[in-house]
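Just the one chain here, the form predicted on its own, laid out as structure tokens.
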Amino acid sequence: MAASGVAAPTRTEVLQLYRSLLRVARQFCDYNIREYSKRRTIDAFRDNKNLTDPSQLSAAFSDGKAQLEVAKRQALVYSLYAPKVKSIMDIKPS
């Protein structure tokens, strides 16, 4: 535990908290937003990847984590009203 009371994420709690985010990201059917979805987390985990104070490591965490709770409720959402047609970057050249 850190002096400051606040224990820092585990590598394996932040692993599987992009993997996570990774596969909820998969679920949106319009490609547009899982695309945006994807690069938000990547580029969220590379910008938080250089920090060692483990406040803001926990702070950073549990904003993933709100996030990720987020993306599970829109996914659901967006499943719902999915557009019945495919957009042109779903569909796969046979």
The other form holds:
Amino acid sequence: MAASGVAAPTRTEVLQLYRSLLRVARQFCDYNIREYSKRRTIDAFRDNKNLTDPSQLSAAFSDGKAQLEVAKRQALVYSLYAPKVKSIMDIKPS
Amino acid sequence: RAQVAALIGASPKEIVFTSGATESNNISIKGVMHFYKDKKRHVITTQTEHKCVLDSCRHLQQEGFEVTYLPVGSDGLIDLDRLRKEIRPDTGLISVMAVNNEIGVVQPVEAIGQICKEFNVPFHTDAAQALGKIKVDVEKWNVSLMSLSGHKIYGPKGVGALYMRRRPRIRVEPQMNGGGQERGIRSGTVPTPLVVGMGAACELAMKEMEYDEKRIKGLQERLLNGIREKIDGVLVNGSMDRRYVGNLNLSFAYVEGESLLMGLKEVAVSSGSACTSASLEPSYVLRALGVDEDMAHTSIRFGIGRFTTEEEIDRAVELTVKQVEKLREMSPLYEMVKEGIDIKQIQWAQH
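Alternative state: the form predicted in complex with the partner chain, after the form predicted on its own:
So here's everything in the complex, that chain up top.
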């Protein structure tokens, strides 16, 4: 990974990535995957909050972008084969 | 191949892909004993192994081999001294699973590995439930053979792997003959999509193991404490110290297992009984633990994983407590216990 040549992401870019990941997470029709995507995004960004070294920042940012691509693709595939029955956790008690 | 090897501390050349841990177990047990059948006629395993291991051993017994099934203590762990005593000059294999699928206990694999090294007996372990969940190291454990499963680490179903040590080399008689794929150990076209899936799952498991373990431990405590706060007479089956955090096998006194299961429709749990057999007998694993018949019937296994949420745990606690209380309310036995009568002293009248 040629991280030395890549500039560290700006604060705006990081926040944009964070919001995109959470937005995609909401698109999952499967309860468990949706919750996992949200939770993992929040925890990962929190863990990396204090990074200062530019190469580490770039690496984490690229990793996040790669995960975003995976999530986008998978949210689409899951929606194509969405089961008719929702998870019990998604059904609000009447 | 490298991804799978990295997760267990092996070389990619030592990984053979199979259709699953069941097949890997078959190759290990039957393959090793058939290869060394002239000199080695004895196998040692435990009473709590997975059905495929026990069945392969039974098959070997029918062929004339001798098998020793080591008993386990009430905590689910084997007695190492007993193991030493059972080793004979013609022992060809010792097979002990790393993490039990029903009760979640982690066997002392490092110590077993040392014993095997001392007596120069090949050590096979079924690590299907251990992979990606606890630290697996083939060198530290001194294993010669290890069965791995794809779908247990969130990979695809239908794929698994077998680790086969090269130094010193362990030989097996192949169970699938044909074109010689996988170094002649397992012929048949290697299912590329499944294998790629398993590799990716292994790589992810390595990255996420610490994060997952911490989270799942918290959830397990939340589940157990949540239930124990509301009801008594809850027993954990298997050692609490040497256990994988994602498995909780509980017995509820004075409650019948199948009715509890029917009441827990919204929670995906399995009862201690029907999981491996079609009959309603209590599970052989619990019986091996020495659990009382009535407690064995009432056991429930909760599984917690990477995708389990806190809300699901809370809902499971709520449903379980409600069901147990309801069943105990209806139970005349429980009434008697509350009045102070010792159930074991009752003389049941014949009708």
